[in-house]
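Given as structure tokens, the chain that follows is alone and in the form predicted on its own.
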Amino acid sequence: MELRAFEPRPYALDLADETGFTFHTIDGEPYWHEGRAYQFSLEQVEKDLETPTGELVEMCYAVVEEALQREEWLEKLAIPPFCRDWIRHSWNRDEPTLYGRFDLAYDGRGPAKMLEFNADTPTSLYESAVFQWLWLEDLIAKGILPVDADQFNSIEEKLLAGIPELGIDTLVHFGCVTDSDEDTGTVRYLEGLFQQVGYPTELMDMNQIGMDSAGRLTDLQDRVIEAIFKLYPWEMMVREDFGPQLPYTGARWIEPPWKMLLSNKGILPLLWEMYPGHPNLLPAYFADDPDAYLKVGSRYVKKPLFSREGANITLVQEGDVLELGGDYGAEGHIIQAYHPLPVYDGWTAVLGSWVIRGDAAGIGIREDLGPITTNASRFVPHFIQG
């Protein structure tokens, strides 16, 4: 893993914009950074990210059955408890996932470790499938990078091919908070994806989800919502005044119910629990377990059951502590055992791995200023040659 410089194609950000990619500038900050790319041989891929992604998708599946067997476990997890038949139902039934994204911790000459799953609503979707692929094209296109170039990514591939086995038969409504242009982004993408493959969509605010006198989702439309893609937290949605009525509600969901209990960083301790020393996994423990901080010794980074871009994080090496401020925590926290980011030229680089329908796809890549990767990250390309 090795990184290289490219001169910016002049008409980059445009190109961005006639696709769809109107997030690639952020704040005012440049989201999308092609001065930089990250080179791989094939060996990486396959051996350290690929297979490696495989085996931590089967090892999450199995936390899930365990913890549904263990009113404990899902004490520990905060899954509310009129959630929790719901949930069996779901995974009984099998209903199934679309897509997630391990974040991993790898600098080309280790195991990747696995720092967190976001298996319901991550981000960074289209950027990771899509234009990051056109970067490669036209970099071959142009001489820049050998016509043998490749990229670990069949993402929209897989996407494409994984959706009708969704089982899905109607109008499928999208929602997410629209005044987000990442998260509209992402939704939109993914839209039209559903669209290619000839189902019905609207896309909607989640403020305008309604509810009819039998207790059904409704549109703005009073159309009866049966299929729906939410990029918003199980944790949030649950929480809500409405919460309580979900489970009745005969909706189909993408993400499923039982996707609740992985994109919940209390599956970090659990797997570590499973699966003690395993080279992909950091050790990591309950904070309320009184020897927790004794295990991970003097290096660990502290983070909240449900948090979303380093919110509420603290990381603490040798008594220094970074602590980043936010509005989780209540839930509850877990204790991992620190491993530092790789740093290219005052840069952290943390690797989206993406999981379609079980199956590793491709890989994404962000950048930070600091040790924990934030909402100010900056998206950068990767190529495999070798």
The other form holds:
Amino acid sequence: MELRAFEPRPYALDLADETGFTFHTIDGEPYWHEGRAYQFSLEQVEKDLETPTGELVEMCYAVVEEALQREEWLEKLAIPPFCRDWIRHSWNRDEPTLYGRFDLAYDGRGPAKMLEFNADTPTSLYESAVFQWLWLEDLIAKGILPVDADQFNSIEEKLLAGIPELGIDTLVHFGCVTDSDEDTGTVRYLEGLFQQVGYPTELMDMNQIGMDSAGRLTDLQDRVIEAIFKLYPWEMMVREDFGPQLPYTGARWIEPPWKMLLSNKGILPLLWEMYPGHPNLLPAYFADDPDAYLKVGSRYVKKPLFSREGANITLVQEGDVLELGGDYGAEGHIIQAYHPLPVYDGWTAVLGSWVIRGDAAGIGIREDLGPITTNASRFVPHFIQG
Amino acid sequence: MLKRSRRVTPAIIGSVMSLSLMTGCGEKQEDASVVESIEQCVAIGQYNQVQCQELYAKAQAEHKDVAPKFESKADCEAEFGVGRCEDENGNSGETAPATSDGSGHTTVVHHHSSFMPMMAGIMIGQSLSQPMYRTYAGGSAGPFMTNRGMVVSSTTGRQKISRSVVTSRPTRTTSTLKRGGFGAMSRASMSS
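Please supply the coordinates for the form predicted together with its partner chain, as a counterpart to the form predicted on its own shown previously.
Below, the chain from earlier opens the complete complex, with every other chain and molecule after it.
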């Protein structure tokens, strides 16, 4: 894994605007950055990223299986009691998952370490699946990269093959926070893929979802919502007004309810308990474990069970404390051994490893100036050569 | 073997590029059939008597849930033709029927919106069947439509029909009591 410098294509941002990747610049700062790219060997991709990602998926599923049989684990994961049978039902019926993204610490040497699993509401999907692909093809066409250059990115191919496997035979609704360009762009991209496969679709804001007298969910045209893709966290939905009705709506959800267990940082200590010493895991403990701080050592990261974009993360190194603000943390915390992210020319890189229908499907790399990846990070393309 | 997709879809829906691609790019079509009776279904030669009865029964069962609803019979007949509307119990009479509430007392149940067009036929595609409806204006029937008014075909028999219509069950409609039960905890972006 090496950093390479490239000349940005002068038309790249115009192209992004035209394709609908309008969030290439966020708050005036470049989000899409092609002045540099990461080069991997095929062996690194297959041995260090693809295979371990598949293994991590299997281990995560084993944790779900175990947790659903242990009330005290569900308690630790702060899963509200009214949801538990509903989640068990969703898992036992094999309700299909479409996608997820592991965040990994990897520098080309040694095993990739799982930082967390964005199992419920991952974004950076379009830029991973499409825009970095277009970048690669362009650079090959211009002769800047050789014709045998490749990319670990079959994300769209796997999405198009996987959507028909979800077993949906109705109109598919899409729900997100439409005020967010990034979220809407991500959902619109997926909506387009569902349409390609042959589904009629309808996009709506989460707060437009209605309920009828039978407790079924409805859209703005009073149609019953039978299948819905939502880019909105389960842990919030179950705590909002319609939450208690969720087990009875009759709707098919993507991602399914059992993903609620995996998008939770509490799976990190549970994974470590079931697979202690696994090369792709970092030691992790629940913060209320009396021996947690003793076991984790003097360098660790404290994360709320529910947190997004780096909010409320605390990094402790030999007494030095770096803390990011936010509104998360009421449901408890975990602590994870600190594994420094690699720094390339001043920027910290975190690797997002995509999982489509349970299979490793590709990567997207984000860089940030600090040691914690936030929503101010930037996306940088990658390629395989050698 | 390549580690990347052979092709991708550059255009996000609603973008400049997706709008320019939409013209001239027709929707995918699929083989399906429109029939007005079980006999017609058998005559196509793809399904036997029993299968046709099942396909018809399935569509008929769905019909009550999904058919467009009207508050009065007159409103329904204005669109779908005189004598071509029925109430939720399949009666085409003038008044809502008397029903028993099980306690021995007989009550007349007034439904809020209880009239719907009769099923004009069914569409069969990939072993899914769904009800078809036809409007009537000036004594002539319009094309076969889905419950949402999407035109499917003007003729019966086997034909090419838009894939999104063939592979999806018809949507059911209802009355929304409340909205806004999700989204209250939302911050600027919900993703990760």
